[in-house]
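Only one chain is included here, represented as structure tokens and corresponding to the form predicted on its own.
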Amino acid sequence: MLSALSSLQPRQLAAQVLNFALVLSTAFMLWKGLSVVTDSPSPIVVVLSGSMEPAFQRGDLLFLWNRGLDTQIGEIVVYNVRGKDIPIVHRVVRRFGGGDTPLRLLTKGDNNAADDTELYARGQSYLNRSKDVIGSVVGYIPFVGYVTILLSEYPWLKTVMLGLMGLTVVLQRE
């Protein structure tokens, strides 16, 4: 492999590196465009636990929509707990307010015995729909997100995968 890399002319090598940068920047722009269209900072998330079984399994890829702020009981939402960076996918079991007052939601995992008040930030007994919820689930693809789980559980896989992707792009002949 190294001999193939060293046999490339500087111009060819630069073209391959720029091609790789183009692929990465295109993926980034698609992500940001999807964020704008869905009005969600994270328009696609992966289910990380079994708390929503049987509705969603660990590794399911979820598509979110955050344009309608009138969330109903039974709707599945994804929210971030204040001070933590891990999104949680749970079902709305109660709603308070709405209209002139801010809509507040109480959520619970389908596979959990109790509601999510223990998961919320200290002193928080409900979710503020406009501040805490990052989107409602509108679709999913089963198990596709399992790659993300593997990459987060085994960080060395990220390096291997990025290295292989980089080598593939650089060594690819046009």
Given for the second form:
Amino acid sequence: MLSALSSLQPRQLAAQVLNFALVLSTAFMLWKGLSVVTDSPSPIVVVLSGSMEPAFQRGDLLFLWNRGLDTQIGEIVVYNVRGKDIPIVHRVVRRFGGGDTPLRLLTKGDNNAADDTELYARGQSYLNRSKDVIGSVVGYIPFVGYVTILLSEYPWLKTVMLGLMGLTVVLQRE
Amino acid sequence: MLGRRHCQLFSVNTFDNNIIAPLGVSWSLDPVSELEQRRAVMTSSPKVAVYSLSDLKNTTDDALPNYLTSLKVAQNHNHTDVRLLLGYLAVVVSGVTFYFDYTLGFDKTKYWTAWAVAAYFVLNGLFTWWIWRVEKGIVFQGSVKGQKLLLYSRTEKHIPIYHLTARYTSPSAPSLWQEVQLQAPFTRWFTADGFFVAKPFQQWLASEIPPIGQADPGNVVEEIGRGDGSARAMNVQPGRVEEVLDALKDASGRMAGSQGARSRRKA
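Could I see the form predicted in complex with the partner chain next, after the form predicted on its own?
All chains and molecules follow, beginning with the one already shown.
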């Protein structure tokens, strides 16, 4: 297998490596394209906790849309806590402002007893719709996202998967 | 021993699929055949899976430019270069986008990312179009003695026939393109266990495509066979005749000896 690879001339080797690079870059560009269309930095997220049960379970895949800036009470939004990189999926229970003043939201998980005031950063008691929220949920696929949870809990899986993918694409010449 | 080798030489001249001149054994009867055998050994070392059509096609496609460049045909890499250029340009665009998005965050780079995505898919589309329409299976592009030559190859799914389209010009009419369409089954130049034999492949190319035939007249033959071409001529050179006669004498002597023994016993 590898001997077949070494017998290639430089242009052919470059062409094989290009195949792999194109697979990666097409996947990345599709993600970025979706990101730009939805205006959300992360248009597809995975539910990590059980705080929205029974609506969403751990491992569900959520699709976000960030262009509906007049979020209503009852909508499910995904937001980042200021200073932390963990997205949280909860439902809007109160809203203040909107129109001329910036829209501010209070959220609460369906399965939680209290609202999210304790989850926010110190000194923060509401969410700013344009700054903190990365989108509202417009659709979901159950359970598919469990792969992502596995990949984040066992980071070596990412390297293994990428390595296998790279090897198969570079070595095959179908 | 030499006599036996000569007998084997005579018997290799068959078109049976399984009998092939073992390459790597130097059966040099004259300098020309040794060069051809060496050439054949170079290209026949990898073993391919005989039932995999893509393996057969890829091996043949790889051998073709090797053969032509050994004939000193100047190879033009334009088509490959354009494809690599388009492809790597797209990859660079995506790499730059990734870098800036990673370091500066989504909000700051939103505007440029949108343009980068558009540019990427345009480049990708051009790349795909180049491969699909312009390249169209080209395996060789070059020129020999003022004649331009383009070779396109293809196979149809699950049918082990190699289709080759050759377009060439003649030196007297450099803008007039002539086209020859050939097909041959892969069994012509692959053994049953999957070794590629260069000689019949070269003979096929040289006999069917005029510019290659002019560059390599030694390979232009009426009937394309396997193995070393010189084996058919059975040219026994003066020095070797005695050895052949000796071998024949030994063989007949053995027969005569057994007859003699029988007659002696009778007596």
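Note that the rigid core is defined as the largest set of C-alphas that superpose within 1.5 Å between two forms. As the structure is a computational prediction, the values presented were derived from the model and not from experiment. Numbering follows the first chain given and starts at 1.
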Problem - Exceeds or equals 2 Å, Cα of residue 22 between the two forms, core fit - result: no
